[in-house]
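Okay, so here's just one chain, in structure tokens, the form predicted on its own.
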Amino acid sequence: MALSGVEIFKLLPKTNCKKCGFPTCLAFAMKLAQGGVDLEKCPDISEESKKVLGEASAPPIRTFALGAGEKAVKIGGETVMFRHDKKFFNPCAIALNIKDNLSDAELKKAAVEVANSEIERIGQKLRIDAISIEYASNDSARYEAAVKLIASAAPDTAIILNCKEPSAAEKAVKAVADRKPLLYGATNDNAETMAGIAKANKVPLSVCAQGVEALISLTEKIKSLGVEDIVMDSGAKTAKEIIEHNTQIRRSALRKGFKPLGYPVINFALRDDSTFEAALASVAIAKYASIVVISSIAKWKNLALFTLRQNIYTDPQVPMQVEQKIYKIGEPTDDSPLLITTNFSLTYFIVSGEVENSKVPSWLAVMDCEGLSVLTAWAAGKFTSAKIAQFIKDSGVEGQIKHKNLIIPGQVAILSGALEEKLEGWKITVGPREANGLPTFLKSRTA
């Protein structure tokens, strides 16, 4: 960012109205200087100040949405080279490439597979984000029909129109313009025509070049033609090229503020060998791609790529947490067992999953320990007998069950005696040390 917090503050209303969510205009200015808040959060800023601050506060990599509606994917907007400096914000979109020369049945099947690809992992819904429709038939009518069919079969999924033939691209864009598709395929040869199509239909445009130097002149040309939302393909195909090109682009945009490379990157990791393709896509996800296009989406591959992406785009300084409350696993009654654990997301989902596997309806008390695991929370003094006792008393669970038996993790068995002293009338049972022992443990108690 070009301006400091104090310089930004001078351009703000200085009313301390708190409408932005901050106590003072100075606090808002400091956060804006760090890139941690959007300028639009200040509703009273003057148009003159907005104009001055708009360019200064814009992220070095342009941000916009791929697609429209609830499943639109925000891309770009990154501000650091390494996630330990500050988290990465907008997870890389994963797209399935489908050729338009497949049969209608095959097109529909692939689109439905994408639409049904969503899984839940550690409280987050993960999915294949987009469909890239490749112009392989060399028939503009067939391409338009394929685009319409896929758009209908996957109604909420973002669309990438992978077509470098302007006449075919224009028909396809008009058919799904309301979905805000990404038009892929602007080259030096068709730049003016493709930019005109993108501008007329208000859709983002992807440029294709061979190498970073060629990419620079092409993005400058496309921007001069009035297109602001640009995605870049440097032509990188191998893992070595992806790492070299994407790193050079990111460093130029962030470290040097080089505007012609300040756009999201798309990489095509298309390979016949599914394992090789997954490995190449992993390189692109890890090294700054905003969109990665693959040719198949077997479940094992999805899970591997989703997990990698989720890990990379999780803030390493903030543990993932779930809400503190009493959760129902199955349909518990007032006789069902009561277990307790911490609110670290991974701990909660592992424990709840094993309880579900037991087929024993249960109550699971999840205590706020600032997102720490059981042993870490205990060692940090956040999962102690006093705090557990207070949580149980305040939770209201005593009104939901008729017994007073609390099952604690085996790793903190040392707390059992002190807990029985602090929870008068309660019996504390020590459960298994590992979550995978819960099914056998719970079944033995109800046998």
Partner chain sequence: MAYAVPKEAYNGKVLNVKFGKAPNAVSIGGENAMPFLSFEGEIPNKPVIAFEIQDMPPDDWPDTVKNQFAGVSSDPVKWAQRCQNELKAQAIALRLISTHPDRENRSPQDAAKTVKDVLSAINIPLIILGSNNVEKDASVLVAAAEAAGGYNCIIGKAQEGNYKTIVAAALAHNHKIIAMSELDINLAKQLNILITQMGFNKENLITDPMCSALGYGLEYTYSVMERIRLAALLQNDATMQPPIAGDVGMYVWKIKEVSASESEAPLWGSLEERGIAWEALTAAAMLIAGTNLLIMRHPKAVETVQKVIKELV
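Next block: the form predicted in complex with the partner chain, after the form predicted on its own:
The following holds one chain only.
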């Protein structure tokens, strides 16, 4: 639970020595309470106070990396129940589950598919983040070989060791310890041994229980054995269990500051029907999973899941944007039409898509309006005639094309007069209000 400034002050040396950079211990305490400064800035604080304060100031949901290296993904660290309250920070990792008893060729094929799953969307590179290797062979030598094979075929992908048999798990962990695999997992029966393996190899450990309440004693035990990076599986399998368990867990961590549930959640959304599996995984992504495991991937499915994750995790306060520049759509010539819009990525993608649909090669001038849509930007004074005129002049488009005709969005038809005054020699044409009117509009102009 968060402490108030005064409560923190009581734990400080109260010497006002200023070594922390603050005039008094109280000023430092106040800043600490807001989370605006690091505890370590005070050199004289006692070990005992440090422990109390450290626990109290720890984030309600622990944050750590899944995997190692450049493509490791941060999980946990969420601070709100609803994205509109602030934002969701660390996008849910998507993992493919593979059974170790498949043939080597099949294992390799799946691993390569994951390694090559990256797609770019609205400027972000998105991919399947992890492979969960399931201990289905019941043969520890086979498991170790499968893990090694997958690790080398997908050299940057995070690994989840889906194995509850400690001796097999230990061999596998050792084989890929440098990849920081997530060990899955610890149950009531094996918790001590698994915690020992996780601790010795410095890897995170997932607990697996039946129900939310059953997680508590497990995470407490694992933590007391010295493992801090914990992931939780409440055993949720159906869509309903996923929503209910994950909601209870996140509420407990955020609202009650209940530490034993303050860890990232993993959900297994495994189904034979691939489309249904995608829908179920999207429920987990929207409702608080930090890792969702699925049983098959395909390009169409990945694209849909990545897009959903991107939507849920965008910052509601800072819209996604594209770069300001004159985009080419098709192979425009110096005769092709020139259109203008704002740099809100949604606007850009809709408008460029419709221009593409028209099959009329065009120039699309995208103006930086801090990621606002056309009308919002206009209402906020960022898409005004003066600013548009300046942008067109600075963009150098006048040297690129030989006509001086600019098509503006129908929603800001009102700007056309003022724009013609400010952009000397230019003719302004008001386009349709909705981008879906663009194909007809563009085709009729060239006809």
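Residue numbers count along the first chain shown, from 1. Under this definition, the rigid core comprises the largest set of C-alpha atoms superposing within 1.5 Å between the forms. Just so you know, these numbers come straight off a predicted model, no measurement behind them.
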* If we fit on the core, is the Cα of Tyr135 displaced 2 Å or more between these two forms? -> no
